[in-house]
Structure formats: structure tokens, C-alpha cells
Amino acid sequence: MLEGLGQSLRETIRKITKASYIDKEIVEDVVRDIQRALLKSDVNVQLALKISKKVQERAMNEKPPEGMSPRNYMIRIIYEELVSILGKGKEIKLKPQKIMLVGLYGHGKTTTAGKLARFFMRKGLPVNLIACDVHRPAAMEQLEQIGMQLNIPVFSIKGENDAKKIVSEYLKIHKGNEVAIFDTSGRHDLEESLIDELKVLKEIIQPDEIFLVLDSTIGQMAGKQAKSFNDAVGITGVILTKMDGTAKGGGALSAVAETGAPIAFIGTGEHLDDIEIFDPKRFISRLLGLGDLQTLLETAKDLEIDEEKAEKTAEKLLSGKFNLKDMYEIWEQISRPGILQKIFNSIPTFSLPGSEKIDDSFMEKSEEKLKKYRVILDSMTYEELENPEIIKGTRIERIARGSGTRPEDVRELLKEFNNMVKAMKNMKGNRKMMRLLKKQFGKEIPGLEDENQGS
């Protein structure tokens, strides 16, 4: 998400880490970089200037805490000032509740209803979708298709043109033991008829949450729409969609935050799994390439990885007793759409050589390579998976023929496997990396260590 902004900011962070010392010239250079990055991401000019000025003042006048280098402290200042413009986010309650989605046409309300349903399902909660959009053609059918995809109930009344009756009938039958997501009608503009309809539905539903769904490609206009809807019906949070491919995401985020309306979720892709709770600290940490251990752990949990099995796999990795069968199980999990990108975004990358070249095309190629490797592994015998060292000569030729690949592809897989085992053995002796993996969110920023701890 916000790849252009993230790449620019990560380059700025690398510039700081490579500096032999922090002086006025470096600070001014970094501040100019931050201004350019924010303006390219459609952040309001005055806000971009305000942030960069604050970074400059703090970097020149504040002394780093004992044990922290000036370089790391400047990175911390940038992190804190960027977090400050995004508000506090919103606490999401994981319990049965009534959620009313509002918004204009074309902003992704119906798809977001499905994503929200999937989110709460992953948390173990029963979910119902209620089709209240009686104006947009095929809106009910679209929601029903999403319900079939998720295998959850969708309540609708065919041919009914009164959303009030649909809502009332649903509430008669259901007693509130589930997460009920109401997909309401939109308009091309915030017309009086839409406001009146939403006010009536709000009175009948008595929702626990009213989420405004906004397309982040509208940039700074998102702030005006958030304010208008909040004045009209009193929204409790905002869901920003299409955050994965827009140059205006920074404008949408900062503009909504300025209105005081909390951002609850952000949509990060096309799949129903591509939605996440918006946490400003974690968001900025990933954007700067500082990593996000908490999201990494949540991603592993969402993959339904058995903890005991994962622990044994980690032990085998670090001991060097890892084999191709173990690697296949890992690749089978992370080859799901979007998972590899989530994992990469969650690890500290600002200091990794070549990380500035990692973009969407790189991730697509990596996912394709994973698929090819899984086909190659499917063509191996159990003995070969357990004992990779025996795969030579004629075995490589046979595996290539069976998988429809070339012998070079099989050798490349084996080479990457051996490199992975060596890297894990080296990590076992790398105290800094182990400390980094254990670091939790708190006073410390993920990815940064104090100077006296070997940063």
C-alpha cells in the first residue's frame, strides 16, 4: 500500500543510516525528502510543511536519550511525527454487534461488507449480511454471491423496494447473537433523500457502529465526505478502500484523520482477506520499513498454523535439520494470494540491501516462483523430500520431466533451499537478529535497537 510514499520514505531512512553523523546539512536534506514524499502522496501542502518543520526543529534541538545514536533518534522523530497526523485509529470490538455501512456509489460498500464478514469470521464470530441497497441494480445479487463465497447467510427480500421493511423483517427473526452487517444504499452525491433514508434506518437498526466506506483514490476529498456524513448521521469510523494501488492514499488518510473521524479499517487488495484494522503506529512502521512483528504474528494466526507444529519447524530450521518436506508445508501456506506481500511488509527492510527494488512486479514473480517450486516438490519421492542431499544427476532429470520444468529450475530450488538452511544456522548465532524478533510494540520502535545493544 502507498508504495510510492513508502519507497521514498525508506530511501530517506537509508540516507540517515548511511550518514557518518547527523548535522544541519543532513537534516535539511532529509526534511526536503519528506516534504516531496508527502506531497507526491497528495498530503495537504500545509500539513506536509508542518510535519517537515517539526521534524527539523526536533532533530536540531533535541538530544537523543542515553544509549541511542543521533541517527536512530532522527528515525524515531520521523516515525513519531508521521504517526501524529493519522489520529489514534479505532478499537474494534470482537463480539456480536450491528454494523451499518454507509457511503456513495462506487466506493466499494458491498465488497467491503464481504471483507468485514471475512474478518469477523476469522475471529470465530458468526456473521450475517443484510442486503438493504434497494436502489442499485444487482446490489442484492452481488451481496448474495459474496455470501455464497464465504458460506454465510445473506438476508434479502426479492422485489422489495423499501429498505425499512427489509431491516425490520431481519430484526424480527434475529436476536443479536451474530455480527450483522447492513449494506445500505448509496447515491452519486450526498443528497437529501439519502440522508433521510440513512437516518430512518439508523433509528430502526440502532447500530453499534456506523462505518463510512470511502475510496482512497479521491485523496483529500475524503476529508470533506467524512465530515459531511458525520454531520448527517454521526459515523463512528471510516473504512478506506483501494489503499493498495493509489498515489492519493496519503491525502485520504491525513484528510480523514483531520476531521476527527477515526479510521477503523483499510482495504489493501482485491481479495476478501485484504482488509486490516488501521493502527497508525503499525502502519507507519511498515511504511518506513521498520517492520511490524504484531502483524506478522497475526498473519501466521490467520493462516491457521498449528503453534506446536510451527515451533518444531522453527527448531528444525535453526538446528539445520530442516528438509524439503518442511519447506513445502511452509510454502503451501504462504503461497496464498497476498500473504507473501503481508509477510514482507511485516519484517524490517529499511537496511536490507536491494530492498528499494522490491515492488509489485517483484512480488508477483516471487509468488509465481513459489507455485513452480511447489509443482517441482510434488514430483519428488518421499525419500527425496526427507533427504535432499540424494537429489543429483538422473533424479534431477526425472523430477524436471515429472514437473514440466527444466533441470536448471530443480537445481535453483535446491540451491535456494541450501541457502535458506545456511541463513537460519547463521541467524541462530546472530544475537542482534534474535533480539529484533523478540521485540514487541511499546516504547521501542520495531526495527530499532539502542546503540549500546549493537545497533
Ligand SMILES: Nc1nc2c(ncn2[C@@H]2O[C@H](COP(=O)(O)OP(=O)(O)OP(=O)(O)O)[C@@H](O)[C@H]2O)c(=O)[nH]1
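Basically, rigid core = biggest C-alpha set you can superpose within 1.5 Å across the two forms. Positions refer to the first chain, counted from 1. Source: prediction; values computed, not measured. Compared with the form predicted together with this ligand:
- A displacement of 2 angstroms or greater separates the C-alpha positions of residue 375 between the two forms, with the rigid core held in common.
- When the rigid core is held fixed, the Cα atom of residue 69 travels less than 2 angstroms between the two forms.
- Put the two forms on the same core and the Cα of residue 43 is off by less than 2 Å between the two forms.
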Contents of the next structure:
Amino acid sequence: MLEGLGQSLRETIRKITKASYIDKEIVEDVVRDIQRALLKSDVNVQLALKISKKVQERAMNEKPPEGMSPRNYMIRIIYEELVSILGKGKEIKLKPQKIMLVGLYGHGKTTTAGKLARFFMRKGLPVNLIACDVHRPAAMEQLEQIGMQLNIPVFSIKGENDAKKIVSEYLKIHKGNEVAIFDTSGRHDLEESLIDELKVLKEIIQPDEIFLVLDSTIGQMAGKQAKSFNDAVGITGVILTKMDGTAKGGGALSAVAETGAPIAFIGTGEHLDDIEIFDPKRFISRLLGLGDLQTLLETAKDLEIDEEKAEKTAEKLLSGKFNLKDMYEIWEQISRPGILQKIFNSIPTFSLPGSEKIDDSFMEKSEEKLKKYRVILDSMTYEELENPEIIKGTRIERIARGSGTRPEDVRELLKEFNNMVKAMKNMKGNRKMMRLLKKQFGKEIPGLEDENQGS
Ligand SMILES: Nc1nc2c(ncn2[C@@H]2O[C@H](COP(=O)(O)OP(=O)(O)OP(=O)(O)O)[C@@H](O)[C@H]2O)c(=O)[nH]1
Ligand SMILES: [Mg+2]
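Next up, can you give the form predicted together with this ligand of this protein, since the form predicted alone came first?
Let us now look at the entire complex, which starts with that chain.
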């Protein structure tokens, strides 16, 4: 994704790290590089100029904070300025909700409906797809296919050519305990008939989110479309698709961000797995290859992990009261670079449940395992995720079949889960651990008080 842009930017970063000192010459050189790279990925000329000017100004005039080299500060400035053109991203609520997808022909609405469905399933939420595209003959079948693949219900009414009726029928029988994703019809243009249809559907659905699905290969034009859709029907976010197949992604991202519409997700391939929440900071640090440079930028406040999230994770871990749904989330979080180190760095002897020592290969292994576990968890029902103790015998067999794994794999997952619960419970009484954790997070963690404290 954005390979070209990433490559040139990483090249630029390398230039900086190799420079013996930062002077006017190198700043100018780097700024030219950045400009060129941005223009090549279809970022608007004015914007590219503005950014590079800002980087130059800051690099020449600002003093690095204490303890940071001018070189690293220069990298940080580039990082910050690039992040600033991508807007704030969007907070995705992990709870039952109604999501209406809108957009023009072929931009990826139906595929994205499936991707979102899988995304929310993975968070342990029940999901329904609703087929409201009554214009394209094969639209319902396409959605049904996706539903079958994911093993989730698809609501449609065969032969019905009024989308309003489909929606009303659906809402009559569903009381909002699920994530409901409404796939709507597209048009070649944002014409009157589409606007009218979407407005009416919006009125009936009363969606929590209206996501505009936009093909990022149109580059900067994405900004115009986001604006017209927003003016016409009101959107709460944008999903940029096909980021995998375009050099113009930079243009699409920046142009949409400029309209003020938050970018919620990006689609990065044709598979139902190929979607990610759009987080500008993570996106840019990955693009710049800062993963490797993280220690280098240790003092850069923006690269620090989300303290609040880390606290919540620790809190949940240590409470010993969590289910498979939580475990999945926790795993997803701790497999992010930096988090594990942050939590466990000062405890070299600590080993994770499953007795893996935390070393360099841990991340890789946990990534692999996570992938397998994901598929298994996807095949569990909501009830099972919430009450892992009911998963026995035939349930294990069903889950293994559904996920294309072996019953042993399912058992292994359950065993790890139980180990984790046990280990965390044990840790609760460990005062040294408590202190270290607290020190790591720099703050008191609610619920983390050592029960024996003061005795
Ligand atoms: N490479 C790539 N292809 C994508 C992505 N998202 C969607 N597609 C492809 O884009 C094409 C159109 O996707 P659909 O989901 O059918 O688009 P739509 O907006 O529902 O189209 P209509 O229903 O005709 O309006 C399909 O071939 C998808 O596989 C993506 O993120 N990457
Ligand atoms: Mg469609």
C-alpha cells in the first residue's frame, strides 16, 4: 500500500539518520524529497508545498527538546507534519449499531459491507447484513455469498424493488442488538435519484454511522466526492477502498481529510480480511518505517502508546475476569509493537502463559498464532465467546470445522485462555509485579491495588 510513497519517504529518513549533522543544505534536500514524494502520490500541489515549507521552517528554527538529537527531531517534525494532513481518524464504537454504506457504482460498498461484518464479528459482536441494493440485478446474491462465507445472516426480500420496504421489514423484527450493516445502491454519479433514495433510507434507518465508500484510485477527486456526498446526505466518515492498488492513495487520503470528513477505515485488498481502522499516526509511522526507529524517537510524545488503552488492558488482564472476547482484544493490543515491551520490559523473568519468554521472536510467533486464533474465534458464537466454559465436545468439533482447523487447535486456544486467566490471577498477589506495572504506566491503575498492601 502506497509502496512508492513509503519507499521514497523511508529513503529520506535514511538520509537524515546518516547525515553527520543537520544543516541548511540537508534540510533543503530532504524537503525537496518530501515534496516530490507527495506529488507523486497525487497529493495536491498547494498542500505538498505547504507541508514542505512547514517542515523546512520548523527544522531551521526549532530547537530539539532536551535529550533529542537534531537528526531525530527532524524526523519527528516530518512525522508530525505528515500526520497533520490526515485529519484525526475516527473512533469506531465496538457495540451494536446501524451502519449505512453509501457510494457510487463499483467503489466497493458490498465488499466493504462484508469486511466490516468480519471486523465487528472479530470484536465478538453479532452482525447482520441488509441488502438494500435493489437496482443491480446480482447485488443481493453478491451479499448473500458474502454472508455465507462469514456464516452470518443476510436480510433480503427476493423480488422486492423498493429498498424502503426491505429496511422497514428488517427494523420491524430487529431490536438493535446487533451491528446492522446496510448495503445500498450506487449510481454512476451523485444524481438526484440517488440523493433522494439515500435521504429516504437514512430517515427510516436512523443510522449511527453513514460511511461513504470511496475508491482511492480516483486520487484527489475523492475530496470532491466526499464533499458532495456530505452536502447531499450527510456522512459521518469515509472508507477509502483499493488502497492496495493505487499510487494515488496519498491524494485520496489528504483530499478527503481536507474536507473535514474523518477517514474511518481503509480497504487494502479484495479479501474480507483486507480492511483496517485508519489511524493517521500509525499509518504515517508505518509509512516512514518508524517501527524500527521507535527507540530512536523514544521521547517523541506522539509515538508513545496510547496510555489510556494500555491502562485498560492491564486493568482487564489483572482482574482475571475476562472472556474470550476480551482475550482477543487484549491479544490484538499486546501484539502491537511497543506495548509488550512497555509492560514487561523491566521484568525479564516474566513469561507469558504458554510459557513463551518475551524475546524478539515473540512478536512474530504471537502474530502467527493470532491469525489462527482469529479464525477460530470467528467461528464461535457470541454466547461461546462470552462463556468459554460452555465450549466442549461437539461445540469444539463444530468450531474446528467452521474455522478449517483441528479440534486440537481449538483446545489449545482454550487451554491458553485458561492459563492466561490463571496466570493473571496469580499475578494479582505479586507486589513486585504491581509496582513495576504501575511504574511502567506512570500512573495508578484502578483496580490494580495490591490486596495485601499495607500489611
Ligand atoms: N484491490 C481491491 N479491490 C477492491 C477493494 N474493495 C473492493 N474491491 C473490488 O472492487 C470491485 C467492486 O466492489 P463492490 O463491493 O462490488 O462495489 P460496490 O460499490 O458494491 O458496487 P455496486 O454495487 O455496483 O455499486 C470488486 O471487484 C471488489 O473485489 C479493495 O480494497 N482492494
Ligand atoms: Mg454493491
